[in-house]
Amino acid sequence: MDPLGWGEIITRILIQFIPVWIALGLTFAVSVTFKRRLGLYGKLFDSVIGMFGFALVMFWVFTGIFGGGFGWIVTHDVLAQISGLKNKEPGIPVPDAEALGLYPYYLMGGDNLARDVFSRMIVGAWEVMKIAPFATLFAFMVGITLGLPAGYYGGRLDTFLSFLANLILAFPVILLFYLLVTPEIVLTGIPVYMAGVLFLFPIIFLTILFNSRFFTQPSKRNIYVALTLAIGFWVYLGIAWDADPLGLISFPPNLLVVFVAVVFVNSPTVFRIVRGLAMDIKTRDYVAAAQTRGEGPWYIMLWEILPNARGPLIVDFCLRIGYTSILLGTLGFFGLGLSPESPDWGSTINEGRKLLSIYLHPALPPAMALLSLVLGLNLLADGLREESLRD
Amino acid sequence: MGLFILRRLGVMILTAICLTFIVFFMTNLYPNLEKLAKTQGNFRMSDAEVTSYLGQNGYLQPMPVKYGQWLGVLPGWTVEVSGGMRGRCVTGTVTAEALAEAPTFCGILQGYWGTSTVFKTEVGEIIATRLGLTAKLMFWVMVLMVPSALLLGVLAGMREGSRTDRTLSTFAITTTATPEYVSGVILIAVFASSAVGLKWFNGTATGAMEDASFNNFFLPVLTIALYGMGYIARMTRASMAEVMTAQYIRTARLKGVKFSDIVIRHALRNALIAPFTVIMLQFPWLLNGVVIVETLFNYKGFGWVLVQAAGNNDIELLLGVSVVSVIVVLVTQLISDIGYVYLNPRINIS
């Protein structure tokens, strides 16, 4: 058999597009005739680049869901290497392809150890979908529940809480990393110890948020602080000390370790942001009035100072999703963390940059795929901003 | 404002205290240091022969002691071995004569950096040659991003929502949403590799550590300026499209002043200063790009000293170049919070 030409090449990739396809086309369609329903997020289809950002993000939401998740859009395995595939052009046939019953064509080459680049390319954007979003909003648990009283409080917890955010901060990400990601600090155990400290924040936040919300309805409040308490303490158990009691939930090691490191480098930024807001929102009148109301303090700041900060939360909430991507890359990149035939986009970059002057394909397609991800999302954030100015 | 500094800088060494012993903290725990014991020795020790030769090398005395040791406000740890004496002053086993006449304290207050176990030198000489090399890479970013960043944010800022403003802000997105490894890797494949074809660069930058060319140097420098470029560029539009709807803007349009007039003479020097602190603060960000970019172009300068310290192991490496980041970093933050007050009028520190 021959290789295919590129225009054979883009029809056969969009056709193992297709699922991603439908999918999008639903949520435009459901999404475009309810937009009048759906508040800001219904808002975000007026804008052009809000629209084109969002179909970016969702494309590689979709891919990474239905490529990693369900093994659809995959054309190969990802760790699968066939003899004579090393480094060869887009759109190879594999040989005897039909009597080991194989997709008949590496459509995007193979890489330097003769594995598919179009599948470790899609399964890669399951990797990012797997740790960026829940990292993301970790940090944003851990910086709203710290930030929120430092702002309103101010004073001495301020100035520590501060303090210990921009030491964080004043670190440089790298060297972090490489202090933290390594397999000797790993044996250590500081980063469960961190895992343990950082994954606390999400129980509180939930337990204060019901508790303040629903104190003066004790039989109601009872029941969502257990069951608060009893599901966060299993899934807690479970994901930071691997001590399920039920043996149900598990976390990779190696992957705890990632995750708790872009936790950690995230959170005191969301901090500073939270914090400032809530120092600019508890001088208005409708925190004032809660005051007078006799209110409690956490009421007024998670039920009054927090909704009302949403607007610039969220859209900070998609830039920093983006910034995950990109450190988790950063972290590919240099081997920290994950296993080195992980088919994240960061590591595949840094296999193919090795050969790059010579062969263009194994590292150009994750690097253009981290690159639309990031960009749909700041397109998006973009979009959102203008949207919530305008009301 | 005399007040204002001082407070700052006692806030930046208490912050420096702190990194430093984190850093010293997570280098010095014992894994590690079994590691280093085995690099350095061999790699068959048993457990008694590590103990011994951590203890012979001072590694074994209690954490707050070691960094006091390693900062210069204790005394250097000396021990008695067979055949002489071993101390953190001297190299080496040497009598207690010799071992007297050598100074009580060797910190880094005292200029004492220690040595490479991987390059096998003063880590103060190599951190000196390193980031001399940065900081060629680093003026070049500086000299291309700063002027083109205010340009791109003036040009866009001075009719928001015109054509020119849409095109640029989107470039400027696109930019900031580009790690410098992505980046670098497309600006490898179009401009440096065979495959394309173009040639027009050289895709690695190590011949730029002695004689730099437009060849050779141009691609990592315009890695680095681009991802920090957007971001400076937005923050200068941002800036600019406020002055822009001041009264006096309007009050000189009505006068009718030219366009240009109106830009260069009155709006720019308002529009410039928040863009000041955002430059300022980009020097962390940028450091982390010199990480990626030297490792990716193999300029072996002070980014690719940390990658390799950090990859093998190398402790007291390590924390020389943790002092030096911590202190750039510190050392710029001080400098945009002066600078901020010095240009902005309005702010009162008192």
The other form holds:
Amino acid sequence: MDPLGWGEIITRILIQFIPVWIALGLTFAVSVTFKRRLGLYGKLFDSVIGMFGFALVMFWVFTGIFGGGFGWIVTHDVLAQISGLKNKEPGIPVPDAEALGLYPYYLMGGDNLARDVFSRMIVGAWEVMKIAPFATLFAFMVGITLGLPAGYYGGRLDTFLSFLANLILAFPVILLFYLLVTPEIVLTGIPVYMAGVLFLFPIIFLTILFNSRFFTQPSKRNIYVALTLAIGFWVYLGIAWDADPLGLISFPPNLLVVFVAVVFVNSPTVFRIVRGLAMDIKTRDYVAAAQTRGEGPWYIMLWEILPNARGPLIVDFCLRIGYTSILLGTLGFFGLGLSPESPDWGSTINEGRKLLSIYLHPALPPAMALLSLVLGLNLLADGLREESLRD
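Could you switch over to the form predicted on its own, since the one displayed so far is the form predicted in complex with its partner chain?
Only a single chain is listed, so you will not see partners or other molecules.
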């Protein structure tokens, strides 16, 4: 077979992405139809910038789910090496593909180990989606749980927590991130102990959330709190300590280290944002009205202050996922954190960089993928900021 032309390559790539196009079309159709009932998310579709950013982000979300999660988009095994395809150009035919039951082409060429660049780029999106959003969410739970009482109560509690946050922020973010994932630090077990502390915060946050909301409804409160504690500690044991009694939940050690580093590095910044918002919002009339009604402090913090701080926090959440994606790419580029054979974008860019002056195709696709994801998150944040200001 002859190599494919660029028109055929693009056509075949678009065909591979059919599940993503369908999912994107359904998402936009449902969202636009019911946007007036969807709050701030629905208002996002009144912003052209926001919609474009949302489309880019969801493209990679669906690509990660369908490609890395279900394997529907990939054309080859990301670790499979096919003799004779080392650093070959895009559209190169795969020898004996029909006899071996393989896809007949390397759509974006082969890398320096004769692996399919296209498939590695697709699965690389799944590596980002497994870490960046969830680690950022955990960081927000830590920052909110500590930032709200610091801003609401002030005094010595605020001074102490602010000192700890400033102490962590005194280190350069990149340097601190690298330090936490170096093999020497990992061997000490410090990241595991950090996970044991940091991963308690989601349980604490949700327990306080339900307890404060349903405090006057004991039966409902007890059910929610009991479920939160039971499920939370089950997941906590599996993720943080790899000690799930049912053996259903586990976390790869290298992934845990990266996850903990992301949460630890992002939490102080989230803390400072939440603390500042709480200090401002606690002076509003509706907070005074809640205090007059006799509402408890945590109810006021979680159900009066936090909802009215959602605009800046949602915007920061989107931006922080973008920063985390860049950090993960940087870690992979320097060979830290994830396993050496991982198809994450940073590792793939680093491998392609070594021969960049001769072969562009191994490094360019993952670099453009990372760029487009971060661009989409920034545009999404801009759109959300516009709409939250109008809200």
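None of these values were measured; they are calculated from a predicted model. Numbering follows the first chain given and starts at 1. Each form is matched to the other, and the largest set of C-alpha atoms that superpose within 1.5 Å is called the rigid core.
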item	value
Exceeds or equals 2 Å, Cα of residue 279 between these two forms, core fit	no
Rigid core superposition, residue 173 Cα moves 2 angstroms or more between these two forms	yes
